[in-house]
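Take a look at this single chain, the form predicted alone, given in structure tokens.
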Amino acid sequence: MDLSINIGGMAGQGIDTIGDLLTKVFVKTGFYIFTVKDFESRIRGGYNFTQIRVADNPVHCSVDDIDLIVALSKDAISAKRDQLVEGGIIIFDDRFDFDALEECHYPAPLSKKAREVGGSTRMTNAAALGALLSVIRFPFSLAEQVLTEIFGKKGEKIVEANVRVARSLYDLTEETFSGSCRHNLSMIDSIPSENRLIINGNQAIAYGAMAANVKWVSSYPMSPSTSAFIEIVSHANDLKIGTLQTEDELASLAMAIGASYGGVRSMVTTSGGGFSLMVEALGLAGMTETPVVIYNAQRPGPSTGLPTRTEQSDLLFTIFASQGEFPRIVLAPRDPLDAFDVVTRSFNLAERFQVPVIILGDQYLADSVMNVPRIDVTNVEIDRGKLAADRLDDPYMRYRLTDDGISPRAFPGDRGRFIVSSGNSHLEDGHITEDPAIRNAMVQKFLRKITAIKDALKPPDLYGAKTTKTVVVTWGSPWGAVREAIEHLEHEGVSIGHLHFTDIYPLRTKLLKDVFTSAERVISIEHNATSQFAKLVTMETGLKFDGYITKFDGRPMTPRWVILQLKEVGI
């Protein structure tokens, strides 16, 4: 089973409360859900959308075909009516007219029952909600389980009235409508509930900051970022975990940073343009080796580009962000799930080696939602790096040159600890100096981490046969799209094989020799213009792709998208 719903309306009409609702329903009746959310940058009005997959097994992205779609405003029905399968299903408002209705289209009296039965307009999400599952099968049961859950904060009488709506519009579909869905979701009591959590990209980039005991988070809010930081905040307390929102973002890196030096783990959370003017406190982590995890969920620009859609073209930036030379780590997760892990081994990563390490999200990783296994907590591994010793018979020199580079860090307040840090050039002991001696021994001491760094990296991950004909390389995000189209290619008996980066910078080099020296052609998949992956590649090795796929214009991939753009390169 494979349903894919979409529900769209105006903002401020109740679109993310109904897809909320679906997808906590059906990941209560054991089914597996990706839901991603549309919606342009205003506060009222714009056509948003929620699109939810279910599935019988895992799914790891959105899809182009459409089996039902429930429309709060007209334009939800003009803008994906040509997505719509076969016999696919619009439920909508019947204020509304539709020049095309058919047995399965179903004209329903959403906003007339939300006032007659609940008494005011705002809840025609509930009637459509009432007429979806009724449409599909649904026990109604279920849903009114959920319906407590997600209202329940708003009173008594606030629930009941969304479930007296819901429940109207769920017996009159029983009663008045005519045509069928494909998928049948009657018989999901003989599915087992399974225990998942339902998780969104930047709610596993907070959870998996908090499980690695992050102790301070600074932001300026930015979209699409804003939630990791606001799902930390919430949690502050309990955790005692340092939270501010500063003036600037320059102002929240440099907070961090200064967190980081007096011994806690520290983190930024931003997006693009926030990023940007965070450089130059950056080299101030770069020259100090001070930790830091920064956070930046990408989104389409320059400038304020296309501030809630999805874009990765901050790569090269980041890469070269900041003025001089010193080792940075860039990771960048697949999915949510992947984000938890990311965020979990980036503080030791920062802290091992005594850099910053910047996490590329984006804004399709942000909002995202999918369920996952419950993760255990209980094995995330701290790992805090080389400390001093608790010595007092030498002078401690935060800067001392070493065989790896790497100095043993001590924090003010240690005992007997005389700390001195600079953002000049500096000598072992950390007073400033203009030596060019000390310079070259200091700039050298940085690059030597990098191979270590290298070493701790993970390599990208293969799939498919060891050697295929065409081979796919992928960073990121568009993982899900990408293996989905792959895997169906491979069911065609198309020879191509899939490489994929997480762990981004420094760049591992060896698996991309190996499948450059076998397979026939190679080809990058990006969600950028102008292949920033693949160009870097090629830097750092001189290999040259054989085809670039791109995506730009602020919408995430499909794996039908996927599939047609690598037929068109020969595939």
The other form holds:
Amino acid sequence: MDLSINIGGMAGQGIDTIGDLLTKVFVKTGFYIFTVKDFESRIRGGYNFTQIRVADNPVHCSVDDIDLIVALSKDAISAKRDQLVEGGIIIFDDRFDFDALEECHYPAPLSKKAREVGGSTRMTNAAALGALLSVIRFPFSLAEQVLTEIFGKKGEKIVEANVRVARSLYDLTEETFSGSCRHNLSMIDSIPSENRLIINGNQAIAYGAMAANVKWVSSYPMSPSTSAFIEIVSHANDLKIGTLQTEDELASLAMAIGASYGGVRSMVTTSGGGFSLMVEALGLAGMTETPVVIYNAQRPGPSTGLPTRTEQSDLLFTIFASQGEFPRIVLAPRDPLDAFDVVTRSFNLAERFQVPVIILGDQYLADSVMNVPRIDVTNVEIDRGKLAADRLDDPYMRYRLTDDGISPRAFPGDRGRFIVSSGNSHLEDGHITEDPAIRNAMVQKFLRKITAIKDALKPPDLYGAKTTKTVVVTWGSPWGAVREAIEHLEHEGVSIGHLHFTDIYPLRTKLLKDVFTSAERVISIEHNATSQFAKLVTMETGLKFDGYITKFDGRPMTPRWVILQLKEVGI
Amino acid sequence: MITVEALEGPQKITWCTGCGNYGILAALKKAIVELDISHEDYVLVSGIGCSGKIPHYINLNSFHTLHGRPIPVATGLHMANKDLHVLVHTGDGDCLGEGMGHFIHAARRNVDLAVFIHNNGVNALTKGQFSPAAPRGYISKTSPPPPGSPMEPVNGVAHAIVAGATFVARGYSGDQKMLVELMKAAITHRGFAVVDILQPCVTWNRKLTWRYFNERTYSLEEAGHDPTDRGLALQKAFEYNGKIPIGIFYRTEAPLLIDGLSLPDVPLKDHVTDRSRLQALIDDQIL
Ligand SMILES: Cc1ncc(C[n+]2csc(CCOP(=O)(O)OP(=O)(O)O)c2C)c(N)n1
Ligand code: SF4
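Condition change, the form predicted alone to the form predicted in complex with its partner chain:
Full complex below, order starting with the chain above.
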């Protein structure tokens, strides 16, 4: 079973609510889901949708084909109708006149019943939920249970009214809507999945940071990063985490740097435009060797770009941002579950190497929802790196020249020593200098870290053999769509492999070189217009790709799109 | 107890002979010697400029940051460890130009910092360009000729009072006795404390000289100023031309930023998130 449901309407019509409800209903009954949201940068009106993919096997991306449309506005019918599969169902409010009705088009009295039964057209979404559950043959008892749980917080009256409205449409649909197009979900008894934790990428980022003992988060709101910050703020009181919405992004990162110098794990959350403003402070973290984690949920640029949509176009900017040269680490999670792992590692890497770590997420990762196994935070490993021994290393020098380039850290307030840090070129003791020999020694000290960083990073994942005819190279969130596309192609007998990077920079080149020598064709797929990762690979290795697949319309990739593109470049 | 000698900085001072910064450094050392605070609990955070070099001339914890950014860095540090006394040393270019937004917001947050503005009316380290605090008509290579700086100076004292700073004073490098007292009061004040320090730059500023200040400054305290009256403080802040008041303009109590955040009782630095609590929060969401 692999069913995709598209719920569309105007902002303000409760699209999100039914999306969330349905997602919960399916997960609760044991399915795997992957939900994406597509919305405009406006508060009311327009056309928005939530797309839920329900399957009895894990799914990691959204798809083009839609089995079932729920339309709460007229646009919602026309916008998605072309993607409806043969025999697919459209449920829509019978207020809209819709010509050319076919067997599986179902005009339902959604708003009418909401008013009659529930007392308010605001319950139209509950009505739609009832109709939909009936159409897919989902036992109402299960739905009722979930509805009660979810609306429970709003009080008994509201729960009851919503359940009544949903029930009325459920029953009515059972009686009036017939056709061969019903999707049978009677296998729900089998409970295929026990993954009952529903998270999106930003929540995973937040949980990961909290599990890693983040103690200070300063941020300035910017889509699509904001919900990660909100998630942490919402637990700040419970878990005693310092959080502050600052006057701008520069202040956010400067504060995080100050906090880290003071001895706490600190982080900022932002999106590309905000990261641009942070760049000055990024250099300060570099020069002062202050660990800090920067989460950049990318969106299409330049400038304000497409505020609510997705792209992976900040990669080269991230790698080169700041005047001067210093090591930094760039990581890009492939999906919400991976995001948790990436964030917990990012804090360890930042402290082990005393460098800024930038996590490159994107809107697609940030907002897509999946169900994952219970996340266990209790054994997340915490490595604070090289700390100065309690006994007084005499005299303490913050920037002691060491073989591995890493100087032991100490924190102000320690007895018997002073911690001197400077964004200017400095001596081992932290005080400024313009001495050329020291300058050289300090820069070499920085750069010595890079080899060790590469060893500490995770090598890319290779799916299939390096000797397949074609190898596709990806990084970050397109992983899901590309993976599914390639599995499909493999089934068709295509000789194709897939090399995927999560730990991006400094770039590990060994597997890349292997792949380039053994495969006939190497193709990059990225969510940007200029194949930035491919450029990075070429820059670091001299190797040139045989094909570049790019997407920069702000919309996520789907497996079918990937397959089409691959066929176009020739596989 | 710490001595002035023990505070002696590790580096040779590179300020010009006769610079007002010497008086600020001397007053700072005296204030620290006189206060009963362990010297390991101080941190000096500075920006960029002649003023920004002060951490290298005194033996304390320090963080020499970016131009205009010492206040947010200091804020983060203070959050991490509220037991520390965090002092910001900044120039008028640093604080009232590049860093103006941070200054205003830190004041309204009432972050528990002591901010010392080395106010010389010029961007000294970049060779004397007019700074935000330069008087109208100040002539430098970057002020449009012929009239010099074509705008009013930023009034740091007034801005601080309006923004919500809870301790606002003006000191003068040439009045050591008062400056030491102002610094001690600012350091021990619970909240955002600003001391705008008149600091002659003998190399660039031909107008705001030692003589200029010696002739004009007078003590607010001796004049019977009541520092609890905000309106009066603001009025005094605008008195600058003929006579220049120095001393405490305004002092009050208000909730601190840390009081409004969910911080633990121990310094944040020593707190570890209870992961079983986090696990419970996550488990709660499992359907
Ligand atoms: C981002 C940035 N812009 C400009 C500079 C150059 N710069 C160095 S010091 C300075 C002015 C300092 O003036 P002020 O804060 O008044 O300190 P003073 O030197 O007068 O003590 C400037 C503009 C810099 N270092 N960084
Ligand atoms: S240039 Fe001016 S402020 Fe800088 S050290 Fe010389 S006198 Fe002092």
